[in-house]
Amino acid sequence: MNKSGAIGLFDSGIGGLTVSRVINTILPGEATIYFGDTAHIPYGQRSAGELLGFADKIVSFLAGQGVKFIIFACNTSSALSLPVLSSRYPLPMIGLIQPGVAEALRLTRNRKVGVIATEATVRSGAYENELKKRDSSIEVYSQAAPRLVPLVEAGELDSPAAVEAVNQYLFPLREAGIDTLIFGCTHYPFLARLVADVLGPDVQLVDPAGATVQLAAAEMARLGLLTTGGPCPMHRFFVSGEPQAFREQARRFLGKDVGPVTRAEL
């Protein structure tokens, strides 16, 4: 496998940019190819079969671009599609679930862990199962938060609607006494300030992106895939929907222009 290839990553929309920016920090010499499946967002209410079909086409596209490693920068796809596609394609892959769980278990003190995620991720039980598998004494409180992805995609990070939705979804978790909350969707870290205001300073917030990229870096080093190239890697962006809308959203959230965004037909 060519170590000069890019790292491929994908999400339903802009949420995976929370993973992309960590890659740029931890692995600044690595090129990336990002795919946002914006024609099919949100993923949360779709069936497992439908989501697997989307992910299969995206992974096939990324493989065709010559990527050397794939990060499922989407919790829903990590939960439902990664277990199938990791055995279907001869490419190393990693998702967000296991690294996020490991970080939550490292941080929790009272063994009460909350998870906010899309409906599909909550239905899959991926976080709860992984937490319980690693520590059967953990109490897990999962909350589907279907309104949050559309709010983030619309740029409503501190609007009255966002404040109301965050309060609604976090109320039962706060009442349960959690001391650690996993962002079970890559869109949700964009709402971290609101979430922190609601839960208070005693609740640790876990964004799986950091732990996932650290684990990916270690695996790439083990496989001899870390680049030895120069300091100016290329970052390319593809979407299944409207390119300009994604470019404007990315500029708003990252504070910089990501450059050309290309529409790709899957």
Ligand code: DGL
Given for the second form:
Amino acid sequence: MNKSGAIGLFDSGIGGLTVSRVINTILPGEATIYFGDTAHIPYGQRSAGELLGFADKIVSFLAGQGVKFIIFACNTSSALSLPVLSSRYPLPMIGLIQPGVAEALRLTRNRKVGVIATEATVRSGAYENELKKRDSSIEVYSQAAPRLVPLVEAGELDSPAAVEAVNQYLFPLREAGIDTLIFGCTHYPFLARLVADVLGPDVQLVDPAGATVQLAAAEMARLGLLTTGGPCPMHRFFVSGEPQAFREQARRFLGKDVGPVTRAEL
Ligand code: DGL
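With the form predicted alone done, generate the form predicted together with the named molecule in the same format.
So here's everything in the complex, that chain up top.
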């Protein structure tokens, strides 16, 4: 592994941009290669076998691009595919679940933690198991929120449909009295304002991206992989679906053009 290589990251679509924007802030000198598996989005209703197949091909693609470190910028893949792939490739890789859990445990006071995530992530029990493994007294309230990814992909962050869906999904968590909510899907932080309006100021919102990138930075420092390169790193974007659509979505969400997006066959 070469410290001048890029950090690879991937998601089913634009959700992982909530991670890449944190990389750009915390590690501004690091180049990135982003893969959006837009031909297969949404991931949330897919089987563990399908998800593993997609993630395996993406990790292999990123490894072929010479990345030095991989962040699974997708909770569904972090929950279901990372445990298998981390021992299949000689590349350091991390996901969002453990850093997200550590952050939630740091913040909660009443020990009632909510998790909203895709159906596959909730079904995997990954967040619940990790929270309980670290603190058996934690009460975990998990809610699958399958309508949110299509809404975010369509840019509907405060439409009536988004307001209705967010209210519906958060109602049971609010009733349960959670004081901390984990965004267990990287698409959801784009809805943070709406979620904050619904839950009110007493509920802390945890976007695992921050803690995950901090962990990646610490791991890369430990492995001697932090770049010593110049201040203008390259950020390259690949998708399995339609490149122009992704470029427009990314521009809308990041508020800047990400440059050319390339279609890659897996
Ligand atoms: N953004 C992804 C996640 O964090 C996947 C969403 C989806 O495609 O269903 O789980």
